[in-house]
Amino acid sequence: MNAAILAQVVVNGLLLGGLYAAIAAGFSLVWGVLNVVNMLHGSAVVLGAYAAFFGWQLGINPFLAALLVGPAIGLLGWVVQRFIVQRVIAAPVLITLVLTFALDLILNNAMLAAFTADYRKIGSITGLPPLIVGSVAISADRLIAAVLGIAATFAVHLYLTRSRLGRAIVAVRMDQETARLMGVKVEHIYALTFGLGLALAGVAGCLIAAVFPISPLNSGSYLGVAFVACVLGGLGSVNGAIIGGLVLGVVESLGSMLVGAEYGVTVASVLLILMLLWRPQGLLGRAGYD
């Protein structure tokens, strides 16, 4: 392998990782704050992608569509948590896991019935030729999608650290009982966090639709990406989701080159197992912080 090919593969992995970060951040946030493994997350990504696809057919740029699709799917997430998930929020994790899995089946099958399993693809958005940096060619659409993915994730980090509601989410994440005693309405924070998580999924879907073909069949792979990147970065850490997404993207890209693209999921699974054995709290997580 020469240096030029290696540089191209790493850059491709970083661009892919930017999208993975946006997928993982919302999943990690919901898991960390609500202690709910949201199996609905992958289908929410696909739903956002379809919204961007049909918006594109109406002349709406997918990057701009994310500004509408994210809040819309976030509102759907708020409703789902407030009126369905909240009813079993105090139950064992297995119950909420089964519940969100059932919701995922309903949404995924509804999309299959409405849109079929056929793959659909948005054409070039910018129409610009690839950027050439040395020996590395960078797709303009992929670069913009990756930058926007990381920017959306970083915006959530700023919201959590700079706003009153964001700090309330962090407080519930750290100790919900103490937060409740301090006057935080924990049930409201749960619904807000679930909505915020699905809003990020919707934004990620719009960015993915700008780069990759979409189908309801992809929801499982996006859920897997969220799972692995979340574990890599650290449970409940938005910054960790960025690091986890970038690492996963580069590892997948290198793995695809070395052992074949068809083994990308296997490479990610091996990475997940190694991470759980070496540092189960993730790169930016804290041991014993649950």
Given for the second form:
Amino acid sequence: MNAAILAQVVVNGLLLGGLYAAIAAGFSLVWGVLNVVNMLHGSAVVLGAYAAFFGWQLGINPFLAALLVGPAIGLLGWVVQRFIVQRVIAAPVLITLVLTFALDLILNNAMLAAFTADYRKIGSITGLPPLIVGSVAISADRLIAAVLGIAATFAVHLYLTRSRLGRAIVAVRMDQETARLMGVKVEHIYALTFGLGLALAGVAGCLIAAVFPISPLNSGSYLGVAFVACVLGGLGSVNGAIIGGLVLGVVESLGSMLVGAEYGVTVASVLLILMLLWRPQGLLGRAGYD
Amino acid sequence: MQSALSRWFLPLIIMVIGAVIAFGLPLVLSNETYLLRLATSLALLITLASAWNQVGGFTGYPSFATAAFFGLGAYASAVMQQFGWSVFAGYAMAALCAALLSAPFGFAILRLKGHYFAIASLMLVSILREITTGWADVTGGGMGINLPGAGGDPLAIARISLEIMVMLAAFSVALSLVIAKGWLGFGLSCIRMNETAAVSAGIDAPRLKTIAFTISSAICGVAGAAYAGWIGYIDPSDVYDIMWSVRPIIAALIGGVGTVFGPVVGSVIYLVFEELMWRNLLTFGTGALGILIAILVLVMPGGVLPSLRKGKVS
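The form predicted in complex with the partner chain, contrasted with the form predicted on its own above:
Next comes the full complex, this chain leading.
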């Protein structure tokens, strides 16, 4: 294999991985803290992407729109957790899975009805020429989107480790009962975490809208990305999501080149199943306590 | 002897009732094409829900792989029929392919618990869908396959499909009953209640789980083959649709997970609601279904049958 091509493929994978990290981080956080696999996550990403798309039509830069869209979708997540998901939080896995799947059906179908299934695309944002490093060409928009994706994820990591409420989230993640005894209002933390997770999904959606065409039909594949990157990185670990996202991006790019782009999902899924069987705790070792 | 009698008697009755319905219903509904279609859909859903229950209900492992074996069965039978095999050889091939894939795959992923198991089983659906789409020489890729039998008298196909599907549903329910009353069901319920304790009491949990998973998958495979024969045209996005995994779960949840007749009752209720939604709310049908499912899960997480039996909603 040609080294120049390999370098280009790896760089493309890393650029994709930055976006994947942002998709996976919120999903991983919710799973880790609430023990809920949020099937709604993919549709939340798409919702964020549409918000950015319509913002762009009003003249708002999608990268700036993320600052607004994130909190808005986060608020939606807070409400959904507080009034719906909280009611089954102690139920068996099957129940929470089916409930969030039902919520996903509602949101996804609403978007299909409102926006149709047509793909929409934001044009070039910065208008800058691609960056040339050696033989590798890097699109400026994609580079900014990937860097912002990782930055948003890292910001959440800082929030979890530095702020008082963030510490409370980590405490609930580690030991819910003890956290409760220490005076942490666990129900509030659940709603906050779910909101934070969906806020990240909204931000990821804005970044995706900046570089890829969007449609409600994509929500399933974003959910798949979140699953794989989350398990790769380690459940509940926001830092792990960065590693998982980058690894998945590179594996997908290499896989597409080696076995053909039409088997991208298969490569990622086989990777995930092998990972689950070999090392369910993720690449970063034990389930992450950020 | 008496217990053996009661153990085999009820399943036998179910098969007989199934046969009566299978051969009586097409006569009664001979020209009611809409009701024929609805009854076939119902029998298909009962088959899948009851098969899912053998793993998801009896064992407590939330499998989302139903669509994978359903689609695999549909394609196995369709491809074989294209090679000139008979319809029933196609069914046998569907069961065989599903069993051959599910035994090793199940053995591997049944070590996983909870969400991890659910996700690993879900992944199989997308893997098979993509391989089927990519392997166009055999499967026709995204273009799908027209079954050789398609194009005959639509009413004759509708009647035969109903007969096959009802017999399959009766078989699936009868088999569930046999499993539930027998050693397999006993072992599975021990695993569901406390797997660690079951293993230390000498129950070979990996073996029992794999057996249940394989039986369940083989039924789903045959159901897929019957569906392909009924519809006459299959493509990957149709038979590997995740809804084939989700609908049986919802039906079982409505009726009562882990009970033999819960999936039957649940399938009836689910299908009635689904039909009402689709007829009245075309563009938001799926969304309305989502609302219904969410309400059901919130109000009646235990299902209809157990709630009735306890006399309260738990």
